[in-house]
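In structure tokens, one chain follows: the form predicted alone.
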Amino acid sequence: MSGRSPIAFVLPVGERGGAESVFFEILRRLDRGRFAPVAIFLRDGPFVREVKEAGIPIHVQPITRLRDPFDYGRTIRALRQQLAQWRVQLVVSSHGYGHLYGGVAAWWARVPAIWWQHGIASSRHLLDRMAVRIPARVVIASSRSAAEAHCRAFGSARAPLRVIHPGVDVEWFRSPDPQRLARIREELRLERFRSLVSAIGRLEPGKGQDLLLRAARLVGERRPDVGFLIVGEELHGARSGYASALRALVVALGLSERVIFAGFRREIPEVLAASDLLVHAATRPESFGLVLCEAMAAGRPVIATDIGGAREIVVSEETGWLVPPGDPVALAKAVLSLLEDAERRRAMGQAAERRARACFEARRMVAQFEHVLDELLLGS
């Protein structure tokens, strides 16, 4: 790592989300002239190693429980240890609860350290309250929306806070790999709907795979020949049930032969290939939502619920429709004019990707985080 600058990625959890796949894209993309990329990740997961098949220098540092003060002193004096032995420059964490970790080791080490925090804050959150003590020299939020939160919160007085939306690589996704497309029509039996209707995400409250399939329903009154495919899973030791209440609300709902639950995949390309539209039905605000800029680099029109971060990215009636959240009758309105307006539709998803193109780039996100870092740096 002679001559660059080592800046060490604490990362929470070892599966992919949105805020995982913005640290991939840093990861892969920053200039190997200046800067060595290396990852910390606090648990183990599938994206470890897909970190790692990207030659990027990792640890696996697993915790138990935050509450358990020894375990929490183990790993914070290990954190440490690591950062002395790849010489870290610079810690960045992801999350309220990776700067509870990185921030306060970055603190010990006596390296700068910067937290990404990819949610909205909220000073009801235990995990946010803590974190905001913790010392860091900027503060990165992923949208308008949430770093205002984050003024609300905790006010503007301490670290600086920038604001840097998360980008996508549009080349990839405008490029879908026909085998691989092939193989999930297969797979998925596509064939047997005339028009198809994502959302990809993780499981989880808040997301709104519930209120997609209550608006299913109601497009399904009147076009029975729609499906939905819903992409993602719970996060692993997840235990608030939602995947499985998911399931038997397609059953309750009639929906048994129209609603696919497709797990995690990685083939998006060529899942939003097969799609007509995505629809993210968030029912609480969100910091960004990474998978709207992906869809739209698709070149495919998305509906959202208007709240979070997904003002920033739609723009309502030129690249997709923003709906009230929280109203399946409103989602499905916007559902079925788009699939009837093949038209209007084609238009939607030319002006999405000129927006992604031209706003979300993952090029574009790499170059504002980069000087953040050069700022950093140069002035520690």
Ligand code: UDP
The other form holds:
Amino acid sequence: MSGRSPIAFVLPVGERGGAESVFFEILRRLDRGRFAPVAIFLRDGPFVREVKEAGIPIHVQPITRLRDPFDYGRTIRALRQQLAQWRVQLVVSSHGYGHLYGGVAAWWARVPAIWWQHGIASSRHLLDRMAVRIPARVVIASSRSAAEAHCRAFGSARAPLRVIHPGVDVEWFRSPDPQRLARIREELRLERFRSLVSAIGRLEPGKGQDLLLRAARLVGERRPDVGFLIVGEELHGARSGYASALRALVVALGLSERVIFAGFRREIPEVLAASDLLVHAATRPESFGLVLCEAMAAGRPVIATDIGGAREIVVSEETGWLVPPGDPVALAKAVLSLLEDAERRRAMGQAAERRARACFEARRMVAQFEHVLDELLLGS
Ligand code: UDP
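Since the one above is the form predicted alone, can you give the form predicted together with this ligand too?
Below: every chain and molecule of the assembly, starting with the one above.
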């Protein structure tokens, strides 16, 4: 690794969500002439294998419970050893949880730490209150909305705060594989619908899939030929019962013929190619909303709720719609208005793709991130 700066990324989960998609793009795109990225996972999972297959050196250091001081101490010692073995010059941790490990190991190893927050910080959350006390040379927020929340909760005095909007591989999302697309269409019997509305993301109350189902019932009164595809599952070990509650709701609303639960999928470009539009009905502010950019890159208009990072992604009435959170009637209206006007849908899809290319391209995100690395490593 001589001549190049080894940078360690500490990721608390082994399954793919938005933060992991962001780090995946960074890990595989960082300028190899200057940086040697390595990844440390605090849990094993399918995403660990993806990173390994991308040729990134990895170390898995499974943790049990943060509250177990022996386990915490043992983990920090092991992380410090690993940082020394790789001669790491800078540690980047994902989420407050990752920073509680990566930030402390970095401090002990006397190397600078970056905390990429990937969330909306709150002084009510013990984890955030703890993470904010751990030294970080820079805190990165994924949107202005997340940065403002951080300042409201903790002020901006502890560490410089930077906003870097996550980015996606636009080319990948606009080039679905025809065979995979045909397989998905056949497997899910999508030809029975005239239009398809998709929602992609973890199944959890904050993502608002239940609101989409309530809107689906209203849409169905006018357009019984519209299908709804729910992609994703309960992740990060969460077994909240939300997934089974959603299935029960589908039955109660009489939507069994029109709603498909597709589970977790890697073929997102193909899912989007099969869809007419994407709905993201978040009920709580999210720091960003990568699926919105992915759908836009695929040339699909998106309907999102008018809170959090989504406001910085969607230009309402131009690349999609922003609707009030928690309002299935407004959501159903927006879905119907887009489904009933193919010309407008097409124009919005094109505007969405242009915006994804201009503002949410992975290359731009990586360049901004490299700039932060240069500042810390070279003092430039
Ligand atoms: N995702 C996926 N397959 C699924 C569901 C989600 O690959 O079945 C990916 C999705 O494409 C996106 C990420 O998981 O890259 C979700 O990111 P987002 O920022 O929307 O949500 P977060 O997980 O950060 O709350």
